[in-house]
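What follows is a single chain, given as structure tokens, in the form predicted alone.
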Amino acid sequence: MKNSDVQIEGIIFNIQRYTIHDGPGIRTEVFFKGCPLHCKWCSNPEGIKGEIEVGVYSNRCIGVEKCGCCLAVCPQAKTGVLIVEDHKVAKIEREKCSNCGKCAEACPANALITWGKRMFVHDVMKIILADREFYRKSGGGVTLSGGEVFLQWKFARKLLLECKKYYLNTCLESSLYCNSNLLEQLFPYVDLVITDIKHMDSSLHKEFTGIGNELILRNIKRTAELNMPLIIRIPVVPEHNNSVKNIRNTAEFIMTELHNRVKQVQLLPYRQLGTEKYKSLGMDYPMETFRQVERSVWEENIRTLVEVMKSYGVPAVAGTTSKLK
């Protein structure tokens, strides 16, 4: 496997084993760093930027007087890149930081951590193949997710090719915000595609994600035309897309433009997750002031929206755990 054909690097920010939510069976999920969208509810802010970043968890710091390992190894320490408050490393001056990761490597308390790692295909495959028996018994496999996989499509294609050498089931979870020509670079090696429809109104889509939805919808339509097994997800976000009108418009798009060629439409609840990761990166959480509704309220809302979709003949479900037909 360590030949010139697979010696290509990718930047991966997480590899999650034994997951059951993004594709059938027990899976290993590989998260690609970098995303062209900026969804206000994103729970993985460490996946937005395409480069390696250092995160700061000041509450874990044991104090620069007691330790100071980070300051000792940081090449930019004299420029004040590591900001100390109350004798602890509190934040990073991002404009001065080269993201070399030396401070995180030296930190004994994990107060400084590196988001993202450069990996070769064979490095990722070593982790994936460790769980082949679980895939075989559960009908599982490998899911590529992000961030956005298509930002590193060459690495993704090599990884998918290696997975297919071992007859592994493969799933691609993507926003599908990419050059349409790239779809056919990856789809021949993919068994299932998962994507979102975040809003049918392009202006509202842009307000909450930073981009319009035209390219995404075209690529979803193309995915269906290519007869790719397809799951569509709708993150149901209050005050954004949880109206009956939007769900009706989405159902009409699925029926008329996709001819209902979807395995499942999954409606997912919004949860305020990842806020500590935003802080670690010196970022504001865009929905910090949003008032979380009671579980009973959002569950009832999702049940109602599922029934609206079903009334159109769309195979809609609540959540990600319903068995695929």
Given for the second form:
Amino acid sequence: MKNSDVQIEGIIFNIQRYTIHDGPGIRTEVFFKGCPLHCKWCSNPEGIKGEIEVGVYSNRCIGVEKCGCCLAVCPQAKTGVLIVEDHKVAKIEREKCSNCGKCAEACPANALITWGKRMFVHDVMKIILADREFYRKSGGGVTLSGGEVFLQWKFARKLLLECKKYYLNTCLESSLYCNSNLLEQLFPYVDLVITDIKHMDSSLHKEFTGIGNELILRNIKRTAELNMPLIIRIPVVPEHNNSVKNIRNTAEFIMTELHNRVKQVQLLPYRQLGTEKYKSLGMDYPMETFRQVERSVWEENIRTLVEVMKSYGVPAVAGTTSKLK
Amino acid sequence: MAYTEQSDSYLGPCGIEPYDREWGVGVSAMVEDPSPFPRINRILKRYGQTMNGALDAERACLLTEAYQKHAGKPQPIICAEALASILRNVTIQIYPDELIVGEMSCPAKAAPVFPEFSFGWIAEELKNHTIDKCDVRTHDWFTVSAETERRLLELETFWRGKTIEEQALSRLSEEELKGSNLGKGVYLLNAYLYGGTGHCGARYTLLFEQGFMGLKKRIEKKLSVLRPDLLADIKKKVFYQSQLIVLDAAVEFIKRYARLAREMAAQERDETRKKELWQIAENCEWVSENPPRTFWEAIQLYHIATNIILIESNGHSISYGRFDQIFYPYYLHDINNGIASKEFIQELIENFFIKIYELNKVRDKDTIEIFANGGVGGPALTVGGVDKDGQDATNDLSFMVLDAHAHVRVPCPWLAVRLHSNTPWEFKVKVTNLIRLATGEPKVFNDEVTIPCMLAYGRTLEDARDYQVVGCVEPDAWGREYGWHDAAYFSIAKVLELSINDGRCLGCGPDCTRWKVCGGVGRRLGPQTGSLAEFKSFDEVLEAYDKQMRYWAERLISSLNIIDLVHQELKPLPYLSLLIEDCIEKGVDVTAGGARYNFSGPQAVGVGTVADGLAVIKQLVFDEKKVSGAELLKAVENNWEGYDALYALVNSDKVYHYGNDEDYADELAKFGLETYYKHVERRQNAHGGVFAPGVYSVAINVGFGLMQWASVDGRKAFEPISDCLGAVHTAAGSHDTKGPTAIAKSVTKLDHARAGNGTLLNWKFAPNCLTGETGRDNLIHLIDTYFSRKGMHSQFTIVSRETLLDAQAHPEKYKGLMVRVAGYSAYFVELSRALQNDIIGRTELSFD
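Provide the structure of the form predicted in complex with its partner chain, given the form predicted alone shown above.
Every component of the complex follows; first up is the chain already shown.
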């Protein structure tokens, strides 16, 4: 795999082995860093920015007197970029930080960590191939996710091509917010597409994600027209998109525009995840004030919405654990 | 009787019977009336979810009287007469609703006493009143009546100096003792020093074919052709005589139940129960002498014949062979001839499971800290696997056994399922559904590794394919093997400690009980093999480890052989020798090598601890030179105090750790374990066989941890060492971070087929990982892949960390919560705090 063709670098913020909810079987999921959307409920804020970032978990810090490894290696230490509070590294002054990652490399306690890593295709492949026996037994494979895969489509294309050399099942999880011409750059090497419909009302879509939904819906339609096996997900976020009206509109879109050419429509519960990660990046959690409803309430809500969808003939299910028919 | 014809009748697909219920995921035992049979639910209610019972003096008193009465006779005769006297005189009872009768001691859950093995601790605990519920015994307690206490304490003088414990201890030298549980705990000899060996199963098919009378005729024939002029035959004569004594008493024991059932039937007003009692009487009368004819008769004989093994010796893990294979002919016969319905047979199996749960044993207060809630201990029962020709042998009963566990949800028997490359999918679904129920049952074994492993140790192909699982982990040619499977536990983590500190314990100081004979007078525990402060290369570390291992393995082996000889002399087992082939044929007691196959199986503990310890040394001291050997040693000596950064580093993913599918550390695990294999495997044992190493810890990794100072892998003093084949979990965190596929790969880089005494990998999942069809199927595929990579054996705990923490805080809410400890399942709230914490600390292998 040393040929120059695969020597493109990607920025990857996580490679999770043994995921089972994003595509069939046991899978390895590769998370691409960088995303054009800023969903209020995003639980992977470390995937938003397209470059490497340093995160701070102050509670893990041993104390700068006892350790101090980070201050010793930081090229900008003198500028006070690493802010110490109560003897522990508490935050980073982001404007002064070059994200060189030396502090995280030196930190023995993982109080400082780098989000994102530059990787060649063969670096990623080495990890992917480690579990191929599991893919074969379970009908699993590889899922590319993010962030947004299309922001690094050239790298993704090389990676998918490489996967196909090993006959691996591939799955693409994407917002599909991309230039429509790019779809066909990846689709020949993809076995299953997973995408979201976050809201049918474009202005609300913009309010919740930072962009309107027109391009996304157009690309979903194009994906269906290309006969790509497709799963549509609806993250059901109370007070945002869980109205029966929105679900009806979504179902109508799926029936009339997509002609129901979808494998499954999955309605997923919203969970307040990732708050620690926001904090580590010095970001505010956009849903900080949102009050999580009780399990019984959201379970009932999702079940109702699934029934609404089904009444249109849409293959809707709750959660990700139902087998594809 | 032989049943060769296949059933013509269509019995319906297994596992989706009308009485089946959706079991759900992780609901544990917390439902009312889990069985579809009202009778079973009534019995379950009566016994409650506890292992507590009464202490019973009858066995001990009858045994002691017999020893006194027959003093001067050959030891096998004394032992036989003692068992005979117990069987003829011990109180027996039959309980309401039950269809199968017989037990070790009564009332149900009472524990008999076995003074011939070890009596000192019982006398001491009786005097200190620590057998009953008290501060030092908060679980596994037994009520002791004043009368029981008096009768037992009267026996103390007689047994002083005569027990196996005392006889063995007097023969173990300082060289052997210093490494033992009585010294610094390099190895623990507890099991067979204080108790019987057990760990085997009867050849039930032999008993079923010949009946007790058939066996008697064989022995009489053997006896009749002995030649008084042959030395060997003089011994054999005593052996056969001892067998006849116990055989007659066993027959009488079963007939006593027949008489009791008849008496009770005569008194019984309820017509249905009256009929049942009559049938129980007839069953017992018939099988006391003859081969069973129906499923009900067969399971009655199976149960009571096993009970007598348990009364004869207190060795635990008396295992039940391959239930589905043994009973299938009776099942087919009854169904085809309209003798019993499938439902009734299901009910019998469930009743039988609860009968095992009624049995109980008392253990000393220290043992229960690490072997909590053990009950009778190790009653394994095996289903599934291949037949003698290597074809799939799964049948209806394989499914019904799994259903029975789901219906009774008691921690007996310990279910073992054998899987192979052609196990039917629907059986895997049934197995996985039971795993997801989260009682911790069953364990799953891989025929594709176990059979070659058994072959390599000299069993025939047919016997290898017919293996059962004994106790926690151990593959065994049932009824033909005396495997001494639980011979000892051996801490390779302690060996590593001595290897890097010139043969001295880390944490050596005046607090140690051995200070005055060891460190205090300038001695050291092991040989001088150099210090980490001085080693010039990593190879020198490995060399020191090899030398220490050899030294300690030799002491382990000599200790076990000495104990083995004492068992042979003092406690021959004439009854067990009836049921283990080829004792009758050879005319040799099972303890002395009468079985067809003989092994001694001591287990290595601490593979992860050794791997990560070696990885830290290799990476930080020699490869990256981040810390000197002297400084690392000093940090450990100081229990990491003042070395916060180093402590964090060795516990972080910046250092290679075993369990993450990284060859760097995995290769060191391999070295650490294979060095143990090398110095133990195939050494001669004292009952005509060889040593076969195993790799598992049950919960003894906690006990070893309590005896060991901090270690170089980032463990602080007295924390548990790593369990079974698992990765390291320290207070600073789990060392495996890459999920289940990575663990499966790391663990299967080790050679399981060399572990003749078995291996184990414990998995722990949160319930939400296993929901839905996809959750179920992915668990099946995980097991399949682990097995296709030559993993031998897996067990599962499925419960969330939050649940366990809540159970610690509110034990009253979780009385029925069962968890897999390792080898067996127990009620979580009845475990010691240290063991609870160890279980909580296992990584939850999240799927998402």
